[in-house]
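Here you get one chain, nothing else, as structure tokens; it is the form predicted on its own.
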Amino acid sequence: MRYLDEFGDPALAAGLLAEIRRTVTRPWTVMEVCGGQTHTIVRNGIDQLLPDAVHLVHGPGCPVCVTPLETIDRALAIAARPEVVFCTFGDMLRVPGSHEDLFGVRAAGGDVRLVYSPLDAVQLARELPDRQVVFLAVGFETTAPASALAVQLARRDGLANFSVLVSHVLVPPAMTAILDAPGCRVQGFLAAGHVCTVMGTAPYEPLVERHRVPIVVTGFEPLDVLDGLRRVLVQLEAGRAELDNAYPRAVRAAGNPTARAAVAEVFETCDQPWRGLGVIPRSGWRLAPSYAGFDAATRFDVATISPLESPRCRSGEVLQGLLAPTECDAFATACTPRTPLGAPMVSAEGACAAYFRYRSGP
């Protein structure tokens, strides 16, 4: 119990972890899948709190985790040409591609900038009109608005020097190809709650329906995460399958009607390749064709490249939750913050990231 005075309420975290102690008779896995959920649960060591026969695994809730090889290197490619002033979120900088990684780029001269907004990167075309501006547009439900608003106003401000290259990604496909997976263990889902503020709660239904796993929406606090596990737990042992939204301060069943609209606009679905996971079917979105003039990729000829990865990474199966970081043989030897195999190492919200920083020390 020495993490309880952590969670803000001591005496409610207590309470739900009691009433999960006294519901659980079985073995169940429960993946969450957000990275930022990913850090809760390893930082506050909720599941080490937890019953035995309650295991967690981690899912591919990482966005700069999954984002493709191949954009990495195309993005590496753009960024060092003496042209372009590459715009990205500091997640990005130190993700490794087949051969460098952003800030080698930067250390050789390529213009590459930390922003934390698309919208930081189109008030850089308008300052710069003699530059090509590219922001890289990488992420789930959650930051697809924000980039489809980007390139909405580049193209009403007329910004023929702003260009995105997209690796844009969807949850619920992803979940999808997790549980049609062979010797899939995952029995239900804390699903992430920033993306339902986004696209709402109907996207989980036919999961729910077809898959008969629940799938409880939650939040990141140790308590949101810690409840939406009780919530997914109390329908396991009753041998119910329900969507159950657990975080309704932020999230509606509609989502946020303005901003699926602008993604409904500017963006159209496709096969998205992950990864660690492979092509996922209508899993991404892509510039949709009456937009497709600020697509980085065609802008720049990069749309054809062979990534390398490297043999020693085992972050697919880490994305797949098949394997824990620590399983890893290369985790905090070869494979540290400092000198990455893979993404999950480096994001904010990798999973080998988490453990690396609260359960690699003494």
The other form holds:
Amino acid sequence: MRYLDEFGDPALAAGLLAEIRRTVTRPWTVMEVCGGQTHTIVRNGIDQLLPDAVHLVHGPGCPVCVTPLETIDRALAIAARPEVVFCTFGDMLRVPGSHEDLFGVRAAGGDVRLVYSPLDAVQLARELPDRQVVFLAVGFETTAPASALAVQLARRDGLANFSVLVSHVLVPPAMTAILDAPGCRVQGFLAAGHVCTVMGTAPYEPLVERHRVPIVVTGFEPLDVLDGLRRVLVQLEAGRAELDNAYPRAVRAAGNPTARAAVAEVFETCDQPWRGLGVIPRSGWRLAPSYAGFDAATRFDVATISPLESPRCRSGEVLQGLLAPTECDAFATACTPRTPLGAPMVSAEGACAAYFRYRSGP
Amino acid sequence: MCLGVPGRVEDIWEANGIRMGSVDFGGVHKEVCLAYVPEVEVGDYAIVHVGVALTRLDEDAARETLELLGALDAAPGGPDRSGSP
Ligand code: SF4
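Right, the form predicted on its own is done, so what does the form predicted together with its partner chain look like?
Every chain and every other molecule in the complex is listed next, the one we just looked at coming first.
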């Protein structure tokens, strides 16, 4: 067992698809929140194998896509400073800021380094005591525990040359915003399984109750996505709205209490701007006052930031599931992964990039 | 960035006061932080995200899910459903 290949088994997928066809009698619109699931769906053509009555829309669950332009511009300004070693995940390199990207800063001589983990940035700070090491802490509830641990270790080891630029985002408030938006078509959700490995399933109970919408915690392999969909559709057809866990091999109801405790110590909830979507109340984490000394945004005084988004990019509508990437005028013409106008064309988890890679070629 | 991946824990040690381990991701071996999964032992599978293990993979639950899915019928109508709408 490797717990990857088995969950891509074509025979079992055929069984699930047949079961879905037997289940569905009416049109339904279901959103998968997480960009990892979007990637699985588009790569395997799951949306095209489903009955026509099932309409999948892609949600805002791509951390690269929703990191605010203001944060990207601030990151670019900090990364350009001569004393700074700027550490980031690889998929943030090409994210367009108002005028350039981190790749451009590096080409112009900035010390921008790719790290696999926030803990690698802490190690760099230990090794380079004369430099200022800054980590760009972006991502959902899955990434925040690693960022929290990095900050805790930096404090424990007295690393005065380590700081973080924080833009962590939370999934349930974004789902609430989507459900509250006028014209919302989403009738059921696949919730992001790995977010639930940390936070547990409880945060979704109020959503299920208040909006009468089925939510199924779902994994990332093809069979996981199909089974999550099947369970949402069974509920919709029966007129039920419940919270269900289709990913029990990874998700416990209580999540990971150790990781949650670390996050609660280092971060506090804040109103957070999402790129393309605007401010969503209580949807972000920033450093708690007791860790404010590690905030790169206050440590480095950069000139006033005035973000300037490409007027052609319609990522806000794409991220809310209101527009398919292929319906954007710039898709695959002015906007490609090499010349992205918007963040969803950059990351493998971005809906525009997934469509470009798997749907626009010959 | 956001893709958590399951891997098999091969070795566990402590470095700098932090629980660390070596994890095999289908032949690629990486050093991973195990601080958040105190229950994980050598031979277990864990889901790892940006160098930090977030959860132990429950192998019994995985097998149960596969068995349930295996019981679904791939035939378009399904033999037992002939009377259902
Ligand atoms: S195709 Fe490009 S310009 Fe259009 S919404 Fe996607 S990222 Fe923005």
